[in-house]
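Have a look below at one chain only, the form predicted alone, in structure tokens format.
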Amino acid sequence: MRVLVVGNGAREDALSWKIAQSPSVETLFATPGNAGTASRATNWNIPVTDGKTILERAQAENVDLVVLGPEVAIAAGVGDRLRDAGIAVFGPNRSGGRLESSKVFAKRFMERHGVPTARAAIVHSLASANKALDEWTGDGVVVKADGLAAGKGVVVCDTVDEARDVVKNWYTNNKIPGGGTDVLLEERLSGREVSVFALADGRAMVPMAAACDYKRAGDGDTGPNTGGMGAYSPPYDFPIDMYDQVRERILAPVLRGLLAEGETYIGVLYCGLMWTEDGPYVIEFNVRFGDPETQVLMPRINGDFAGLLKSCADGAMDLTLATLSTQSCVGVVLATNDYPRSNTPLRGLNPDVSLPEGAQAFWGGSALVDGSVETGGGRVLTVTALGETIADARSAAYDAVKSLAKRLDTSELSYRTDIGAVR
């Protein structure tokens, strides 16, 4: 089989590093690519979106499947165009993908569906806004932008008074996360966070594993938000049923809403979750893998993972191809300084991240330029380490990042030092 990986992040790096050791796989590229996929792939130089092109030289490639990564190829319709040409994709299409795209769809999705989700109120000017928080009651806002914004839609607010402050500054200064003029203004939930992927073939849709992220850039959870500063994986001490609850309080509701407004929906689905007193809710649909996520996910699989995202994509989902380890894995995002306020770019970064058995680094966005790496800034390396516990596994991911910084000059990266530090 003949796969392509769309993106250039960490987590395209990770994918295509489980996808080579697929016994099913004998050609592998990237579009665009970077320093890591580099090693294992035919890198193209084609931007995400631009279907057109991706699609020509898929074609003049005799590619079998596409592997869809970042969110702005499925807004992009870079999906739709490639099956339209019948090539198999792992990713929905761009009407699937507005679950992510539209933060207001994905909320009147949910409710029209019955999936448990925070009461929201939707607003389109600063006037509704303030409207809508006048009469607000609740512990906290959420303030989040509608359309896609790389992470840095959301802002939790502890008081209606920090959320009026957040709504001005966009509204009144045109700096609304992705653009556009909706915004959700939502309950804040308690409880734990849990993100949970689960596959889909158009049929089907099924928990494959769960992960926990750091959103917040400094330790202890401080500092701004970021794209994920490093993830665990599994879950720490959620109930024993979490499938089985996921299953049934959000996919089956999902599913059902998908098929019912005429949506065949092929890929994965990321449901980020406060585990509540009540069970889980879900603050936000991704439809693709997270990153950093994908880094912990990746190592705990066995067997040929290319092979079962071709069966999603054929429509006949395949369990039995790929099974996910009972091991642990911690990941560490090692991002530059200035992140994530500015991104910073990096060059002459030695290419050599190898590490022993069991550890794995993957690179975010980068370049290979006589012979050396170049990155755009932001999160430049996921440090990842597999153990038969968490702790096991965090204690080899920081020894790993010690070994990296012998060869890499880590003065211009930094990382929390609290990741996997579960109680």
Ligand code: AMP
The other form holds:
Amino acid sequence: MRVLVVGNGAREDALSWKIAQSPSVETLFATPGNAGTASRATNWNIPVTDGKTILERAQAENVDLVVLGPEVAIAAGVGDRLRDAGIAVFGPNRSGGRLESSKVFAKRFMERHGVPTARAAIVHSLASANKALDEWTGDGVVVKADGLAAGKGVVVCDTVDEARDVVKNWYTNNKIPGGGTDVLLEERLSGREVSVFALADGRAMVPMAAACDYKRAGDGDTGPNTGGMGAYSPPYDFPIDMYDQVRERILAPVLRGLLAEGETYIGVLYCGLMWTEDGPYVIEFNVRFGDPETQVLMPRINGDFAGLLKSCADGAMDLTLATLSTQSCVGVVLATNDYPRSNTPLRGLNPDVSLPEGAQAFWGGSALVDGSVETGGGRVLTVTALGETIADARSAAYDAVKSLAKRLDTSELSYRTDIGAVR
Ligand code: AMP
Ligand code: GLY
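Here we have the form predicted alone; I need the corresponding form predicted together with the named molecule.
Next comes the full complex, this chain leading.
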């Protein structure tokens, strides 16, 4: 099979690494890819949202399966275009992508179909926001911009006054992240967060794996929000019937809703959940794999992962093709020191990030230029390791970080030291 992975982050490096190990895969392409995918795939220089050029090239190269990494490709309708031309795609159409690209759409969808989620007011102006806040009951308010905002569209407020300041700033300065006009004011839930990744083939939706990520920049969950500074899988200390509860309470009504609305959803549904005293509640859906969660999921998968994705894309999910290891995996993100305030490009990095068996490093947005790696800054590498327990995986991951830090010879990278620390 000839496979194309769309995207350029550490998520796509991890996906392409696992896909390349699949016995059914003969040739691999990535667009635009990165320094990591370059070692196993042919990188194309086509932007992820340019569906027309991706389709032309995929046809010329007889691609059998396209795996969509980033939400912007899905929101741009790349999946629709390829699928309409008869190419198998793992990733939803633009309409299914609205579960991520519009938080208002997702909230209304959940309300229509009885999916447990935080109560929310949807507002369109400063006046309607203030009115909703005048009537607010409950402890805390989460203010969310409707559109895709690259992780910057959510502010968790302890008080109604704090929420007033946020909406005032967003509306009066025309600064709503993502550029839309709608804002959600959401009840603040408490509990533990977990991300469950469900596979979908248009007819069924099945939990594949779960992970926990770390959103704050600093140790002890301090500092600003980021795209994610590390992750581990599997989560521990969740109910033993966690997947049954997710299946019954979340995935079953979501699937019923999608089918009732005529949506053939193919790909992965990332359910960002808050596990409350009352069971799982959805805090967000994403319509693609997570970053950095994917970097800790891929090392746990054995078998023909590409075959499994192709079976979903063909509408006939075959879960026998791949299995999930009982081992644990911890991943630590190495980011430039100024992340997430700004992204300073970093050049001249050693491309050799090979590690002993059981550990693996994945490049973020980067390119191999004249034998060295250039990155745009931000999240540069995710360093992962497997172990029998989370504690074993954590210690192996930090050993790998230390050995790589020496090899990369850079003082310009920082990382959290508490990823996978057992609470
Ligand atoms: P999101 O972009 O929707 O995942 O939100 C980012 C983060 O904000 C989440 O990972 C949570 O930590 C927090 N958050 C979002 N919605 C809620 C909520 N309703 N209650 C409590 N925390 C929330
Ligand atoms: N790790 C969060 C995300 O991928 O959206």
